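A single chain comes next, written as structure tokens; it is the form predicted alone.
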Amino acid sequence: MGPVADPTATAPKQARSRVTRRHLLEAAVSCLAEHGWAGSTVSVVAERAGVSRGAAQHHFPTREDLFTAAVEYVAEERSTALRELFHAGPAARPAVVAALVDLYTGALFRAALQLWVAAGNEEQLRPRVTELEARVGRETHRIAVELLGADESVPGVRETVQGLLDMARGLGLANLLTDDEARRARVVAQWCRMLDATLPDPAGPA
């Protein structure tokens, strides 16, 4: 009987592989947000991540694999951060609405938007982006319902939450061209008033 392989021997290699994968995903989102689909290739991402093109293709055989995985990875990271920000559950409504809007004003949203545009012209990319957007959208909706303390069994509540997310997406689009912070703050305040009129106060009576 030969020597028994030490399972701990592969641990450093696996750890390095996870780090390399994370660097590639983060670099892919940055490239997509800054340069768009046309300017974001596997080679460009690999160079930014500090790895070889071969190493990048070992983790992600195709360009579509890399960029859809990158947007999904960062979306999951943002969802986790949002839940941790309000780890106790429903919180003050203005803070929740502002945090949800912030999801659509950073590099992740710009990268996702570039994927959407590319999917309109790239047949091989379209089904993957469609499925990804549906999955991320469902998760964001669940988080919004949880943090707002919304009861979707009440008629109109689901549509109100979805309207909030649609509004947040629209504010993210407006912010791509100009710094829209002042107008965004006014819109967020108005949405909070609308939510107060539609949803019960998650914090309960004062």
The other form holds:
Number of protein chains: 2
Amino acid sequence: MGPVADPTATAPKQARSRVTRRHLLEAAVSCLAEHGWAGSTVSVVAERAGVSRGAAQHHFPTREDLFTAAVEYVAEERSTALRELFHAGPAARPAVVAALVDLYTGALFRAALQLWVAAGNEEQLRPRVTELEARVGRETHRIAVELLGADESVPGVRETVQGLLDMARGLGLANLLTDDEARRARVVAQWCRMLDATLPDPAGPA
Amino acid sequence: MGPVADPTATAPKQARSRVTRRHLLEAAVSCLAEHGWAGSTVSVVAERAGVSRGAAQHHFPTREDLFTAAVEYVAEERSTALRELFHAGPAARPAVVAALVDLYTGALFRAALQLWVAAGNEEQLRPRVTELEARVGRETHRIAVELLGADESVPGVRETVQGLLDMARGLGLANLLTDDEARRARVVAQWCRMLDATLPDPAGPA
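Alongside the form predicted alone that was just displayed, please also present the structure of the form predicted in complex with a further copy of the same chain.
Now the full complex is given, and it begins with the chain already shown.
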């Protein structure tokens, strides 16, 4: 026998490794959202994902590696899902705005917020989270421009889209401790009307 | 002698007690903003305020008492300062919006955010912070309505003001890890223009 790898076993092994990695990332985001940075360690996530601590550390050598990778992975999944949702072409403005605002009300936003706030007080975390947030922010802005059919060469349009995403982030924060859905729906409906005056709706009036 | 209080000493003693209380509250907000909930204890704050731990506990029996009182106290100070700033009558719209947004970019917002995020994971803190945030939120809304000269009997006006404060909160979050001042000024200027179409500016055009 000896240490000769079975070539037919490589592909399934890589697939298993990818599945393990995904389980770890998803467990890390849930853990961060529920317990905050202080309660989120590699061991807790490994147990939650049903993986040994050693296997978790093989994928992510440090705690910072695991949690920044987790937030990035889930953010990418959300971006892809959002693009696919409106794949068919221009959608009604209120549906697009509602979907953008929804990016900030779930477990991903909760997890990212925990990481963000912890990074303010932890030197080791700060540069990585700053860089991650800039990357995720740029990508979210790109998607918003695309889905809103916004022409950023028109003065004020870029800032309009940015302000909308800032409002969405603020609405996410307002939803952290209480269910703010009813108020949020009214605010979003009103700001959609105000948006129409600045950004012509490519799908036309609803 | 015996335990008879000197009546002339009562007034200065009360004044000293008020000063100690204020020092504790201000130290608690700075501590929360810099070190987060995990790094904020009654002992740390007492030392920072130059007060004994016993004296601090005389004013605030529990950690939750101290930090929720601190955020409330500083929020009230900010509200009073904001009202006084525009005491002379209707001010130019951009100045009012900038002052409202500024509520969310300093140490008070950082401290409140730390408390808010910690409350998501701490059962003891959650009901108190939820109640505190509702009270501070209502007061901020009242000030915004007053300073913007907004007539909430007009449909959509209430939601317009709410959305503006949600955006201000989101802008505060964007400023947490990086200095976002230049971008924020552009976003605020654009959204002021959009606001003018919905809320007539009582001070007239700038």
